[in-house]
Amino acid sequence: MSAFREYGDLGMNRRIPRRDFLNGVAIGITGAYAAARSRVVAAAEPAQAPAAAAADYPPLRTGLRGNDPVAIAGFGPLGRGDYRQFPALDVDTREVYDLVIVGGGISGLAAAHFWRRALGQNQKILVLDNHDDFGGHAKRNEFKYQGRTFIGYGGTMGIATPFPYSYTAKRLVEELGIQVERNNEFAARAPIQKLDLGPGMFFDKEHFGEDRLVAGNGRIPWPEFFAKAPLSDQARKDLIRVYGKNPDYLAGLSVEAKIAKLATMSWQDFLVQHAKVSSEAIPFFMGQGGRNNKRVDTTPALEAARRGSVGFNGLGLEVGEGFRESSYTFHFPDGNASLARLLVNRLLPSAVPGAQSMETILQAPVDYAKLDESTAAMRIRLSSTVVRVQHAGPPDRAKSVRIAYLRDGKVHGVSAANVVLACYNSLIPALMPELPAKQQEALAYSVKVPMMYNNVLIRRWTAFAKLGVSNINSPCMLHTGTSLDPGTTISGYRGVTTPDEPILVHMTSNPNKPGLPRKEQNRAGQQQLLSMTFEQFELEIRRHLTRMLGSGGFDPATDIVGLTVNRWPYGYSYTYDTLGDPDVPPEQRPHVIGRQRFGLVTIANSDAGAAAFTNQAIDEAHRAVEELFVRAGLT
């Protein structure tokens, strides 16, 4: 098929809002595709412009979101050391604050809340964030179609953790009026349950010889499932065996010795070396792994065993992850963007007016013009990339801190008596090169986990219903997860009811490079996301959905009516594991060394807790604020 025809068949010329960014890198699309694209667009009607309201309302902006090129444009010069010396200011705002917070995500907003709760609403606080919306990874996506608004999450989804929430995190969630125990009242799963839809797996031709979607993994007997899959006889035999009752592959070792051995190998190595699974069967596991988007080759076998993964049930080890608060599985249709909105409502009632609660916040009006009013004590300044933070004098004696940030192409400056860096750990050494060398090294230790949370609005989901699936794993493709997002019936917003109505399809990706150590895989995934344009992401998504759902009648040219790519090359916080990180006492962990207060500056965000959870972001915000209070003798 010619590139020109494929573009037309996939609907690349259709009238959905698009924003194509070159991002300062070479485009990977071939000349033939690029030429075809230009011909198709020229022959079509002009692309539909985003709704006028999108200019003033970021959630309506589509195309490339998340860490979009504009938001991270300052990272390159920052990393090169262009701001090692405090820069000359194009605009000296002459603003002086009690507290400046770098980063407007959950941690930054929580820090502002904790500060004001302790010291009062007259405290002058400024939050600076490089994105055009607040919330950080708690990203909200909206689509308007046929007179209806569809709301999805483009990042952090749930108020959930495998560990108990701290008192501080629990109190904040409750203080914001979120009653997580009511989750079942709002979850809109009935339509999917009524149709008995469930999981499926897509086997791609590049790794399995042909494209085939097979429904029922985990629901029907594994021999029956594998009989339908395009696998070699050896791979099918191996998979049926390990998905059954396994022998003790480490027989003769004590439980303690087994644990020690499993901690030093990956799940993949265990499967190949001990369970004797053939290399032909390994692609089946490639989309699986542990927390924080570890894959089969980077997940410690011990972690996989304790989680109850395949291959370990004969070892006689305890299975389970310990205590889990089942009530903390609540999420809004926009994920934790509603939690961020509730925080902004408490900080700036004029921007999110009214006494907002969990039952009203989803559709509450947000006036972005009110976030940064000159007369307000509390201000949130978006599209402002901080590039330098420096004490006005020796850190141990300084009375203030200078902050330089980029906004509208100019260097602006403000001053503060205190600073909380609620931004990425890896950026902090460049923001403050005067930090001690050991602390800089510790801050640079972690490598953010790259990820994408993409939302595709389709006009109907009959193809999913026909194929009997609601969520699909594609283990070897860029997007490993595809799922229907039926929504949550809350705050006047309703979820879907029938397959003939529009729905958001959520597609997740954790790009990596199998075979490398986990940190190197993260770096490779980051570069992959940074090198791709929105057009390339769109083309990949359309092809993927067509290959996967085409047999159910899915037509990308007519069925896709909206698309937002939430690209996060700097996504989840790095977490430690027994394969790639040294086993040291907690106080020697890099995140603990890295988050130490430096003069009038403290460090928050989930990186400072080495855990990619909302409660960790809240806890680190509280700790950072408390450290400033202790320094000032306020506790």
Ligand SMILES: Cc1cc2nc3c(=O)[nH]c(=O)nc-3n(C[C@H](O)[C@H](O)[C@H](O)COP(=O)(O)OP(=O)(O)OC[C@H]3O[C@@H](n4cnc5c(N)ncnc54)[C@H](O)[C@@H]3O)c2cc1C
Given for the second form:
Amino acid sequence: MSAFREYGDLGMNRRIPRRDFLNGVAIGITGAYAAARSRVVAAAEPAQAPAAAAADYPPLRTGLRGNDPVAIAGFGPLGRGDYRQFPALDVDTREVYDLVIVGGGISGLAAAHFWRRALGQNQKILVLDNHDDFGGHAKRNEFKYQGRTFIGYGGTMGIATPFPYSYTAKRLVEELGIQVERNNEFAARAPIQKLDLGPGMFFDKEHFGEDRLVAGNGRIPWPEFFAKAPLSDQARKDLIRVYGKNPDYLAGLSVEAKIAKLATMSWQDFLVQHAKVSSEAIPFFMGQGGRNNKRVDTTPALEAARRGSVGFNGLGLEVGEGFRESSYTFHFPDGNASLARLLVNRLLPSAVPGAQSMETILQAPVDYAKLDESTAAMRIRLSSTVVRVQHAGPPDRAKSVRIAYLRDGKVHGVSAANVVLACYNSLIPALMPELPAKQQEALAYSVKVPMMYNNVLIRRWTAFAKLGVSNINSPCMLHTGTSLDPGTTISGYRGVTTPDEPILVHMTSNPNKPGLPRKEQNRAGQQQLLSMTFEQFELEIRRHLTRMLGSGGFDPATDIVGLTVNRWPYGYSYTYDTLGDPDVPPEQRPHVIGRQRFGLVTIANSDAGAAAFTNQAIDEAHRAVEELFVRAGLT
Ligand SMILES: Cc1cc2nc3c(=O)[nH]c(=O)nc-3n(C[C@H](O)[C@H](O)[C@H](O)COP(=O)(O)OP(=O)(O)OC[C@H]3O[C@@H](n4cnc5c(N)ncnc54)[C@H](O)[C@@H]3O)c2cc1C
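Given the form predicted on its own, corresponding form predicted together with the named molecule:
After this comes the whole thing, all chains and molecules, with the earlier chain placed first.
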């Protein structure tokens, strides 16, 4: 099929709410798409999202979001050392703060909250963030379609507890009025359950010889499921075997010896070398793995065993130990963006006015113009990339810190008596090159996990209903996860109820390069996300949905009515594992060495906790603020 024909069939020429134009200049429109678009533009539908509304309200901006190109434009020069010398200021704001916080994610906002709770609301605080919205990973996406608003999460999905919430984190959640025990009250799975939709698996022709969607993984007996899948006889036999009752593949070893052995091999190596699974069956496992987006080749076999993954049930090991999840869970339709909004409501009531609660916050108006008012003690300044943080004098004696940031292409400066860096660990050495070498090395150790949480608004989900699936795993595609997000009925916002209604489809991705060590895979995935254009993401998504759902009547040209790509090259915080990281005592871990206070500057953010969760972001904020109090003799 010609590129022109394919682009037309896929609907690449359709006008949907997506940010094709940035500052009046077309972005990401290249090659065949540009040609196709220019020829069919006369037939295009009217754009759905009013551009003016999106200009004032970041969640309505569609297209390439997450770590969007404008937000991270300053990271390149920063990483190359362009700001080693404190830069000359284009704009000296002459503003002086009690506290400047770099990073307006949950950690940065929580740090401001803890500071004000301890020292009062007159404290002058400035939060600087490089994005056009606050919340960091807790990102809200909105779409307007046929007079209705659809709200989705572009990052941090919810409160969840692989590691239990500390007293500090729980107390903050309570102070914000979030009653996690009410989660079920607001969950909207009913439409999916009513239609008896469930999981499916998409086998792609590049890895399995043909495109085929098979429903029922985990729901119907595995032999029945594998019988429907396009697999070789050998792969089918192996999969049926390991998904059943396995023999003890490590017979003869003590439990301790088994644990030690499993800790140093990947789940994939265990399957191939010990369970004797043929290499033809391995692609089936590519979309599965361990916590923090580890895949079959980067998940330690011990972690897989403890999670109850297949292949290990003959080994006589305890399952679930240390990995139990609790009921401390809550999900707003926009994920933890609502939590960030509740924090901003407490910090800056003029920007999120009213006595907001968990029941009202989702629909509460946010006035972005009020985030940074010159008369306010508390200010949040967006679209501001900090490039240099330097003590005015020797760090142990200095009374203030100078902060330089890029805004509107100019270098601005402010100063503060205290600074919390609630940003990304790996950038901190470039922000403060005077940090001790050992601390810089420790901060640079981690490599964030590249991810995408993309939202596709479709005008109906009859194809999902017809094919009997609500969520699809595509083990070998760029997007491994595709799921219907019916939304939550809360705060006057109504979740989706029938397949004839529009719905958000959530597509997740963890780009990587199987075969390399995990950190290398993360780096490769980051590069992939940074190098792909919006057009390429859109094309990939349209093709993928069509291949999976075409037989159910899905028509990408007419069914897709909105798209927001949230690419996060700087996604989850790095966590350690027994395959790639040395086994050292906790105090020698890089994140602990890296987060030491330096003069008037402390370090928050979830990287500083080496765990990619909201509770860590909160706990690290609390620690960072406490360290400044201790230094000032306030505790
Ligand atoms: C796709 C995705 C899904 C997730 N889902 C969940 C989930 O369901 N539950 C959960 O608990 N956790 C989840 N997480 C983990 C999430 O990272 C944490 O929960 C938490 O939101 C992290 O908050 P943070 O403030 O530490 O970091 P961030 O949210 O990353 O905030 C840091 C902020 O600092 C900014 N910054 C960096 N450098 C600079 C600079 N030089 N100048 C100015 N600003 C700067 C960043 O751009 C960012 O806005 C998810 C993460 C991702 C990426």
